[in-house]
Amino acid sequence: MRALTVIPNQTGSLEVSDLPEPQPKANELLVEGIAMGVCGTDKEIVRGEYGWAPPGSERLVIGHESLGRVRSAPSGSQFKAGDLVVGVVRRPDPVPCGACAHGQFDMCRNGRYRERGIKELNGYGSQLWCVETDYAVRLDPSLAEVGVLLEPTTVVTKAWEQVRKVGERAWFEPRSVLVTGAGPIGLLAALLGVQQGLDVHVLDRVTDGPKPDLVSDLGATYHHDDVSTVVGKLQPNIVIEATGAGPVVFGVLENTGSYAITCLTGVSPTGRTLSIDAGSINRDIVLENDAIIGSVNANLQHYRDGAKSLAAADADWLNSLITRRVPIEHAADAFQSAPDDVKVIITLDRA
C-alpha cells in the first residue's frame, strides 16, 4: 500500500512509500483511507521540525486528520464493513497521569501521551489503516466528501465548551463573538457560533478569495480592519482567537468588554518580541473580571459532538471549505502554499 512518511527531524525527507498492508488485532477496525487533511503540524513536521517516530522505526507515517471507510470490523463491534469513520488522534499516557486515567487525554498532565502521525505513533495518511474500536468515531454518510474536517472540528467543539464551563462561573447569556483568524479553524469556530444563535464576527487581514464569501455564506460578518478597532467597536462576550499572531492576541486582550472570555487556540512561534502594556491589560482583566484560557487538541466527547455539528450544517459549505484535494502520488504539492488555500487535503483513494 502506499503511504506518506517522513524521517522526523530530517528535511526534506517526505516520500511515498510503499508499506506492507497492516493487519488489523482483535480489537481493530480495518479501513481504507478516503482523505488526510494537512494543516500547520503537518507542515511543521515535513520541514523536520517537529515529530516522533515509533519506537523502534525510522519513518514515521503522518497525517492526524483522517477520514476512512470500514473494510472489516471485529464481530459484536458497534461498526460494519462500509461505515464512514474517522481516527481519534491523542491516546493516554501510559502511567497514565489523573486527567487520562478519566478520559480526559486532552488534558494530559505529564506530556507522555502520543499521538496518531505526530507523536511516537503512525497517523492515517495511507491507504489502509487500523484504529481501535475506542478510538474511532462513525460519521453520517452524508460526510463522504467533507468528514476529513471532524478532527479540526473536534478543536473548536473542546473550546467552545470550554468557554461556556468559564462563562458560566457567574451569569452568562452570550450573544456575540468575533473569531480572529479564517482559516479551518476560525471557519469552523464561526460555524459552531452560528449553529448557537450567536452574532458571529470574522477578522482575517486579506480582502479577497474564498475567506469573505465563506464567512458571509455562513450569515457572519467579514472584518479586515485593525483588530484594536473591531474588538473595540464590537465588544464581544467572546473571542475565539485562531491565528497565534502576537499583535492579534494583544489586541484582542487590550480591548474586550466587562467579563469577556478570549480563548486561545493559536500556537505562537518562539522568538518574537512583542511591546505591550502590560499593566494596563493586567489591570482591565482584573477589574472586568475577563478570562484568558487556552485550548489544545480533544477527547473522544469532544470528537462525538463534532460529528453531529458537520451532520447539521451546510454541506455545500462544507466543502467549499476545501480548496484544494490533492492526489497521494503528489503529496508535495499539499505542503506547499497557494494564495487561494483554506483547506487542503490528501486524497488516498484515487489518482
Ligand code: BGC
Contents of the next structure:
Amino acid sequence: MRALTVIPNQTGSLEVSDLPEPQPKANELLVEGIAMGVCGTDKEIVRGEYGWAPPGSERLVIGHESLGRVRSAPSGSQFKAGDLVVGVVRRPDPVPCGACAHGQFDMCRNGRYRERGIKELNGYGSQLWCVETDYAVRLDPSLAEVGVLLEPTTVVTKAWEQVRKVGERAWFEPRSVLVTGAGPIGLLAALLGVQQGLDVHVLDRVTDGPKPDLVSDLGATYHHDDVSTVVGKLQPNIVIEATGAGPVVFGVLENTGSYAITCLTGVSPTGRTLSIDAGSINRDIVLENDAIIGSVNANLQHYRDGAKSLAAADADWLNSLITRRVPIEHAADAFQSAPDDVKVIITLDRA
Ligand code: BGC
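What would the structure be for the form predicted in complex with beta-D-glucopyranose (BGC), rather than the form predicted alone?
Now the complete complex, all chains and molecules, led by this one.
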C-alpha cells in the first residue's frame, strides 16, 4: 500500500512509500483512506521544519486531516464496514496531565501529547490505516466528497466554544464576528458564525480568486481593506483570527471595542519583529475588559459537534472550498501553493 512519508526535519524527504498493509488491533478499525487534507502544518513538516517520527522509526507517515471508509470493525463496536469515518488527531499524554485525564487532550498541560501525522504517531496519509474505535468519528454518508474538512472544522468548533465560554463570564449577546483570513480555517469559522445566526464579516487581502464569492455565498460580507480600518468601522463583538500574521493580530487588538473577544488560531512563524505601542494596547485591553484566547486542536466533543455542522452545511459550498484534488502519486504538487488554492487535498483511493 502507498503512504506519504517524510524524514522529519529533513527538507526534500517527502516520498510515496510502499508500506506493508497495517493489521488492526482488537480495538481498532481498518480503514480504506479516501483523502487527506493539506494544511500549513503539513507544509512545515514537508519543508523539514516540524514533526517527529514514531520512536524507533526514521520516517513519519504524514496526514492528520483524514477521511476514509471502514473495511472492518471489531464486533460489538459502534462501527461497521462501509461507514464513513475520520480519525482524531491527538492522543493524551501518558502521564496523564489533569486535562488529558479528563478527555481534554486538546488542552494538554505538559506537551507530551502525541498527534497522528505530526508528533510520534503515523498519520492518515496512507491507502489503509487503523484507528482505535474510541478515536474514530462517523460522518453522515452524504459527506463522502467533503468529509476531509472535518478536522479543520473541529479546530474552529473548539475556537467558537472557547469564545462562548469566555463571553459568558458576563452579559453576552454577540451580534457580529470578524474573521481575519479567508483560508479554510477562516471560511469554516465563518460558516459556523452564519450557522449561529451572527452577522459575519471576513477580511482577506485578495480581491480576486474564489474567496470573495465563497464568503458572499455564505451570506457573509467580504472585506479587503486595511485591518485597522475594518475593525475600527465594524467594532465586532468577536474576532476569530486565522492568519497568524503579526500585523493583522495587532491591528485587531489595537482597534476592537469594549468586551471584544479575540480568538487566535493561526500558528505564526517565529523570529519576525513588529513595532507596536504596547502600552496603548494593554491599556485598551484592560479598560475595555477585552479577552484574547489562543486555541489549538480539538477533543472528541468538538469532532462530534463539527460533524453535525458539516452535515448541516450546504454540500456545494463545502465542495467549492476544495479547490484541488491531487492523487497520491503526484502528492508533491499538493505542497506547492497555487494562486487560487483554498483547500488542497490528496486523494488516496487505490486505482
Ligand atoms: C492541527 C492541530 C494540531 C496542530 C499542532 C494543526 O495543524 O490542525 O490538530 O494540534 O497543528 O500540531
